[in-house]
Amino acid sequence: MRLQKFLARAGVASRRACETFIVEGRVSVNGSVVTELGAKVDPSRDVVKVDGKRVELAAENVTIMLHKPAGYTTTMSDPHAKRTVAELVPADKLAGLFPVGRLDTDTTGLLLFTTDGELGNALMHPKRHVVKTYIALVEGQMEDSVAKRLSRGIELSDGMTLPAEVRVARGPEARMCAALIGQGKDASGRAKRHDGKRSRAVLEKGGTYVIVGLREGRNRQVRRMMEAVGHPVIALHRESLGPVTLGDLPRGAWRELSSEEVDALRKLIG
């Protein structure tokens, strides 16, 4: 197995970052520093270290889903964050566990974690176009014509967005969205002030539930798209990533993905 592939699969970092570690002389195999990207290792025999710390493949990789509450920063370690998602998952029991992508601190919903660096980094790769489905509660009454405009793609500060799946939820579907998004409450369960003048509860009464399926993952993309068409986001929730859906997993809880779910993710990324 190529050394950079071994390091990525062990959860050290993305394969490209692992290649940088090798070139920088931070990786050793059986006590000797290796700087050649073509080097190969035998995971069952060779001792591989990064910055002097041994790296091993887990006996079996684990992938879990978390129903992320609001108020938690998507990072495994940050001394400046009040609360991190690492507090909600068994990071101490699963070496190399890392989040697949990220959700904003105020965004709730599905967040995957894995010890499989190859799987995690493939899911995050922009060329994969893995569909992520969000429910957005936005200000004002959005017209279907605006949703269609968003579906075709709109110009943001970092360029044109890819075509997306955007539709206004109405009737029973809107009620389902309201239940899934948790009525826009924060981690403490209280309705927060939105803009310092109007309460969030007041904004919700005149708001619209919008279902958004994105094939790209720009920074704060759903929020920026909605802002661009005059419907700022009040609350945002991610319900699914590719074939994996939250289902009835309680907010703040996690569970391991089934072998069928992991196989579906692997099939998705080829």
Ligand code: URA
Given for the second form:
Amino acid sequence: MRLQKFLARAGVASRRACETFIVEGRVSVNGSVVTELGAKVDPSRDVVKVDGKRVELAAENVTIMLHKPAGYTTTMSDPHAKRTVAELVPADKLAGLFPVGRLDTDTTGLLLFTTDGELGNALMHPKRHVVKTYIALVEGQMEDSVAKRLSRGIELSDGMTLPAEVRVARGPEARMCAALIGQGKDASGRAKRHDGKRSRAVLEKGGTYVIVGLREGRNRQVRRMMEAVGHPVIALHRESLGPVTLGDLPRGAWRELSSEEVDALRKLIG
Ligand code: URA
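And the form predicted in complex with uracil (URA), for comparison with the form predicted alone?
Let's see the whole complex now, leading with the same chain.
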């Protein structure tokens, strides 16, 4: 295996950054500094160090999905956060597990975690444009023309958004959105959370369910896009990331991805 691939897979950094580490002379193999990008290593025999610290591949990488509830901060450790997603996943049993991207504390839905540095970093890379699908419950009645405007791209404080898929959900599709966003049972099977009730109350006052497919992942992007067109978000839920969908995983529960799902993610990143 090429040295930079080994380093990226071990979660040191992205492959590009690992190449820089090699060229800078920060990487040694069996005690000798290697600055050549074509160098090969045998993960089962060679001792690889970065800045003098041994780097090893996890025995077998694991990728899981969590149905994130509202109220949990996306971090593996933050002494200031009230509740973190690390409490909901088997972080102590899976060394090196980290979240793939982040969801706002109030956002629910699909959050991937992996021990595979290469896969996680590639999925998060802004140039990959992996499509993430969200359901947003927004204030007021959104016109189709507004959804179209959002889908063409809109100016935010950090620049124009990329073209996206944005549509207003109606009829059965709106009912499906209501079920996905507000009616999830928690992992213990208890009835839905307070945000289901809040969603219904907002709908009675004329809220709109909007389905949003984004190819980028800027900070609070969906919330800022909706705010920019005068429809603040009441509740936000992520249903899928590329080929992987939350399905009927209960809120607060996690499961390991199948090998087919991991293969589909790998195919996506090339
Ligand atoms: N967009 C947001 O505004 N928030 C999220 O958590 C994810 C996407």
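Residue numbers count along the first chain shown, from 1. Rigid core (definition): largest C-alpha set, two forms, superposition within 1.5 Å. Bear in mind that the values here come from a model prediction, so they are computed numbers and not experimental data.
Core-superposed comparison between the two forms: CA of Cys18 displaced by 2 Å or more. Once the rigid core is overlaid between the two forms, Val50 counts among the residues whose Cα shifts by 2 Å or more. A displacement of 2 angstroms or greater separates the C-alpha positions of Ala8 between the two forms, with the rigid core held in common. The two forms, fitted on their core, place the C-alpha of Asn30 6.2 Å apart, compared between the two forms.
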